[in-house]
Structures are given as structure tokens and as C-alpha cells.
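Just the one chain here, the form predicted alone, laid out as C-alpha cells.
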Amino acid sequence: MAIKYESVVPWGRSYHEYISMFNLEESDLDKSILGCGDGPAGFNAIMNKNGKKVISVDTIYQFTSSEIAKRIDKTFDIVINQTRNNLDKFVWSDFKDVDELGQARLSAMKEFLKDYEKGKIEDRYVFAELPGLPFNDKNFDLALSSHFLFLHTDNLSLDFHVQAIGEMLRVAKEVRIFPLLDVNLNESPYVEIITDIYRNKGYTVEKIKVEYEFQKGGNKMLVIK
């Protein structure tokens, strides 16, 4: 289902954040990668510059670059002010303050916007959403989901999570999900349930600590393969 333009709050993370969040090694970067819910992140753009293969899916890819840019301009200060009002919920080691965070996010989103229209023509930015992906079985080596699954535990049901992760596993040999926290900085109760469900299906499921931590306690990913 397409989202409404007025509800879009674009917020993009950088290439280097993706590397840290998902513990991506050089060998991983040579794999075929699917990013689920990438939004205006800079990862796809930089990977493409480096001759690597990433396809990103998101509902915001139904909009033009100018439409997304306008939403960034309209919502940026709102998100930054929300962060400023919740400083104690974050770890200020990679970013010295909110202003530096804001500049890093803007830089990543500008990288995305420069690449976006070209990437759409090349089918690197695909308008789609979980739990329905327009790809063949095992089309990818690796599927990534950042700040979507588990984070929105209050709004997305357990059944949605099971379907979404099942769809990611249908199209990819390995799935990595980051972080494992909900919006209240607690580990989502879905994590253990999902772990049991997919172990019972014969998958290897691991919680792995990563170097990245911005939300307090948000330094683990779930790997299913």
C-alpha cells in the first residue's frame, strides 16, 4: 500500500553507518545486497560508485527526487528537535552533538538525492514494501533491514514481522536486522519469538554485537541464514 506524501519523514543514514550497523566486511560488499526500507540512505549511492551491487526497496521511491527533497526540508528540523529533546537516549561518541548528527544525515541524504533518478532508471531504487518483494527466490546473497523491523513493535504486529522476515529469507540467503530495540530502547519482545520460530524452521539465528551504537543499547543485529 502506497504511503501518503504528507506522512513521509525522510531520514537517511550514511554508507559508513551501514558498514558498522551490519558488520559488513569486504567480502560482504562483493555480494548481491538488498536493502529493505533504505529510504534516503547514502549506502546504495556509494556502493554503486564503488562498482558494487545494491538494490534498495522503499515506499518513498514512488516519489520524485524533488518531492523527497522538499519533505527533507520540511521535516528535518522536526526530527533534529526531537533528538535534541531526548539527548539522554543516545550515545554521543560518533557524533559530538546534535548539529554534527544533522550534518551527517543531510550529507547522506544529499548523496542519495544525487544518485536517485539515475538509480531508479537502473532499477536500483524500487518502489516496494515488506512483506511483498518483487524478486525471485534467492535473488540476493544478503538482505538488510535498518531501523524498521523490531523498532516499530508497537505498530507492526508479530505476524507482520514473521511475514516480512519470511519474505526476506525467500529472496536472500542471509538476513541481517538492526537494531533489536523498540522505540523505548527495550529489546523487542519479538526478537526471542522470531529466533525460536526460525530456528524451528531449520535456520541458524544469532544475535551479534556490532561496533555501531547510537541509540543506547542498540548495538546488536539479528542474523538469520
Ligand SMILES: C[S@@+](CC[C@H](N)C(=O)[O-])C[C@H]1O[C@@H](n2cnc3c(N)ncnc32)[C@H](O)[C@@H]1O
Given for the second form:
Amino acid sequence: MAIKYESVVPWGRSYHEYISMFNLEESDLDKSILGCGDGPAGFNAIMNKNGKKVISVDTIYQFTSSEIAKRIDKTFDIVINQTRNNLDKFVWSDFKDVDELGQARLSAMKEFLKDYEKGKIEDRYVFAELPGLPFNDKNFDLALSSHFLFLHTDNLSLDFHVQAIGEMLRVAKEVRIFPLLDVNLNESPYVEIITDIYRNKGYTVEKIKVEYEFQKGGNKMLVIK
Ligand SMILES: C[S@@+](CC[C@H](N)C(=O)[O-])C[C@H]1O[C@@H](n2cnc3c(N)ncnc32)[C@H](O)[C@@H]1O
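Structure of the form predicted together with the ligand (previous: the form predicted alone):
Let's see the whole complex now, leading with the same chain.
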């Protein structure tokens, strides 16, 4: 389904943030990885430079790099000002202030933009819309979701989460989702429900603490395998 260009607010985290959000170890980096809702994050670009294999899917990949770059220019100040108005929701240690955060996000998004057109030709950036994924069963070792599932509990239904996570588990042997909090810093009520659903199906489901914490209390990922 086409999304409205005017509603796109590109915002992307860096390779190093992905490493620490998902506890990615050297052995994980050698796996075939699917990033769900990677948007303009720098993870795929740097992994590719390092000779590793990541495919990212996102609805914004229906747009060209110059269209995405224009939306970044248009929306960057809005997102930064929202953060400035909610300073107490975040831990200011890895980023000392909002300006440093903004520079880090811009630099990750620039890495993405430099890589994007080439990555699209190489099928590393694939336009797809969860809960559907255009891949064969168990095509990947690991599927990641950063700041998409659980975070947007207000806008995405339980049914959407069940279908999207079911689809991620169809195409990958293991799923990791970070964070478990919604935008108001409450653990998403879907976390327990999803945990029960997949434990009942025989999966191992664990909340694992990670080094990364920017949203206050947002330092756990859900691992399903
Ligand atoms: C907040 S951004 C997070 C980007 C990146 N994962 C990160 O942590 O920096 C959420 C992303 O999810 C994407 N998205 C939203 N709905 C989607 C869907 N149904 N299928 C795939 N991607 C979606 C958005 O386009 C956006 O790029």
C-alpha cells in the first residue's frame, strides 16, 4: 500500500546503536540479518562496508534518496524540538544534549543516504510493508525490529503485532525487538501477550537486558527463537 510522502518522518539510528540495542556479538554479525522498519538507519550501510549481509525492509523505500533527503530536511527540526520538549524522558549520557543527538542522527542518516541507491539495486533495501514480508521461509538467521514494534503501541494494534512478529518468525530463525516501551515509557501491554502466544507455540521467549538506554528504562529487548 502506498504511503503519503507528506506523512514520512525519517529518523535513523547508527550502526553502533544497533550493536548495543540488540547485543550483537561478532558471531551475530556473520549471520544473515533482516532489519524490519530500518528506515534511514546507518546499520545496513556500515554492515555492507564491513562485508556483512543485511537486508532492510521499510515502507519509505518506495521513495528515492533525494525524496527521503528532502523529508529529512523538512522534518529534522520538528523531531528535535519534540525531543527538546521531553528532555526528562531520556537518559543524557551517550548523548550529552539534544544537539549532539541531532548530529548523531544526521550522521547515521547520511551514511544511509550515501548507500541507499546502490543498496536498492543490490536488493539490500526492499520496499515492503509489514505484516507482509516478500521472503521465503527461514531465509534469514536473525530478524531485527528497532523502534517500530511495541514503541508504537498507540497506533499499531495487537493483531498487527501478532501478524508482523509471526511473519518475522516465518522468514527468520530468531527475532529480536527493541525497545519494549511505548512512547510514554510504559512497557507495551503487547509484550506479555506476545510472550504467552509464542511460549505456547513452543518458542523460547526472553526479555534480555542490553547496554543501550536512551528512553528512560528502555534497556531490554525481546528475543524469540
Ligand atoms: C522510528 S523509525 C525507526 C527506524 C530505525 N529502525 C531506527 O531504529 O533508527 C520506524 C520505521 O518503521 C517504518 N515502518 C512503519 N510502518 C511500517 C510497516 N508497516 N512496514 C515496514 N516498515 C514500517 C517507518 O517507515 C520508519 O522508517
